[in-house]
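Read the single chain below, which is given as structure tokens and is the form predicted alone.
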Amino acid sequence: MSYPVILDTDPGVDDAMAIALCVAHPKIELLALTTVFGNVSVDQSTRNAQYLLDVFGATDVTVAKGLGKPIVQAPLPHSESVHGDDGLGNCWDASRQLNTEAKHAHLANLPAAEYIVQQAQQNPGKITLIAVGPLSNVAKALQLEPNLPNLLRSLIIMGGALDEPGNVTPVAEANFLNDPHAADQVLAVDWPATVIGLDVTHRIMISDTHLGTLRDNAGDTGRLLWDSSRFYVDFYVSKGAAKESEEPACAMHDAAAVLFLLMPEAFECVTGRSRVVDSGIAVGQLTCDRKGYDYALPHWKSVTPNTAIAVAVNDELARGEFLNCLITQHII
């Protein structure tokens, strides 16, 4: 069985890991990368998407450029301090930067949201949309096609934090904070949707030993993931996210969303009516009614869909699948 996938992304070091997994895994048919602002500007994320597909040998995969700002709130600063000025750990190889001779030149003639709708309409019930950046494109696609939840096989979202502290505020994860209105609009309707947030992505750490193994055994893909991760790992170490007593490491946030598609049995989820706070001191916070109470406020009474939210993971199983796939399937 293969899974046709559209990956909505803002590359991003951990996005590069997710893209590499989508390209390499024999069970995934990567249809397109749709790009969005977030870790970097949408112009840079689009260039990065093309560059990564070039390096990973997937030049036939479509790239569709998406939204460059949130649907309501003012844009927040990009995450160059985490991902580097170029979004890929400042590792762009000057000899391979995208130009008129780049191998990848297949840009869609539709904006990302329209492209998602078109593909869903043409392939009803078949496509999994994996969104690993701010949910602006997904919310726009839903606006264009309110029946989108019924046209997709499933929606997997990397974002949010339920019981885990946030990584950009005490309660918010970066993707949801970057466009909380979009995240709330997406969760407020009835999807076959799963949220893969910090509760599990902070458990799936990839160490320098693992990354070194990829560098030495996974061809151009492994070498790029090693090079791009140097800046990212340093950030994690500087913030104490990788403890001094442990080997330097970083989280595989976005790859975790792809791994859920491939091995849902490695994850434990709770379900409940879910929303995202779109303003105030708790802006970006993921909230979930796990009790099913009859709450007093009307906006909770009107929420009917149950969203699955991952709260635990077999990190060794998930990380092992990632490493094994890239090493055994890489293109030399």
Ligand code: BDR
Second form
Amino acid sequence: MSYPVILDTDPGVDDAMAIALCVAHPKIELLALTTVFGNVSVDQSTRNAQYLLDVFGATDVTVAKGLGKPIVQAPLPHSESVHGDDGLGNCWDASRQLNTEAKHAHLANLPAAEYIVQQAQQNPGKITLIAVGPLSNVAKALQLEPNLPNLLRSLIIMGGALDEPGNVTPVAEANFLNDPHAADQVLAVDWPATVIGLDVTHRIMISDTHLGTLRDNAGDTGRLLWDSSRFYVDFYVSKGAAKESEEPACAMHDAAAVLFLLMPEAFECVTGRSRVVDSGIAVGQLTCDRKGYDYALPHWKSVTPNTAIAVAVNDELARGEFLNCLITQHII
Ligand code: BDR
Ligand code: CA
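Output block for the form predicted together with ligand BDR, input the form predicted alone:
Let's see the whole complex now, leading with the same chain.
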């Protein structure tokens, strides 16, 4: 059995890991990458999506370009200090630039949100949407098709931080901060949805030894992941975020959302009515009613659906699946 997947993404070094896993894993049928602003502009994230599919040998996967800014708030600066000016750790190889249209992943003639809706309508109940950038395209798709939650098999979101501190403010994770209104609108709807946030993605680190193993044993894919992660690992080391491991390492954020689809048993979730703060000093914060109280304040008075939020993970199992998949698929 394989899972048809649309990955909504803003590549991004860890997005590249998620895309590589989607391409390589035998249980995933990657239908499309839909692109969004975030780590870089949407123009650059779309170029990166095409480039990565080219390097990973998956030019049959469609790319649909999405929104270039948040649905309400003014755009925040992109994350060049984390992912490099090109979003891929400044590793673009000049000889591999996209200079001919034909051999590169097909660019859909529909914008991302319309494309998601079209695919969901044509394949009701089949597609898993994995969103690993700001949730702008997903919110737009919901506006276009309010029945979208019933048309998808499931929605997996990389975003938010519940008990873990944020990575861009003390409480906010980057994807939710980049479009908090979209994130709140998406969580306000009753989906078969799971949030994979920093509580677990900060636990799934990948070290330079692991990345070196991929470089040496996973062909062009492994070499791209090694090259693109040099800048990103340096960022993590500079922030002291890798100090628990004995060597340089970085978080696999977006790949964790794909791993949840493949091995949900490796994750532990809490469930509750969830919202995202859309203004003020806590903007971007994920909040969840884990007690099921009848809170009097209007924000909580209206009935909002339960969302599952991952709070713990067996990181060895999850990382092992990622590494084994990329190495085994290359050998085959
Ligand atoms: C998330 O933000 C982006 O920088 C990463 O690609 C990931 O999706 C982590 O907070
Ligand atoms: Ca991302």
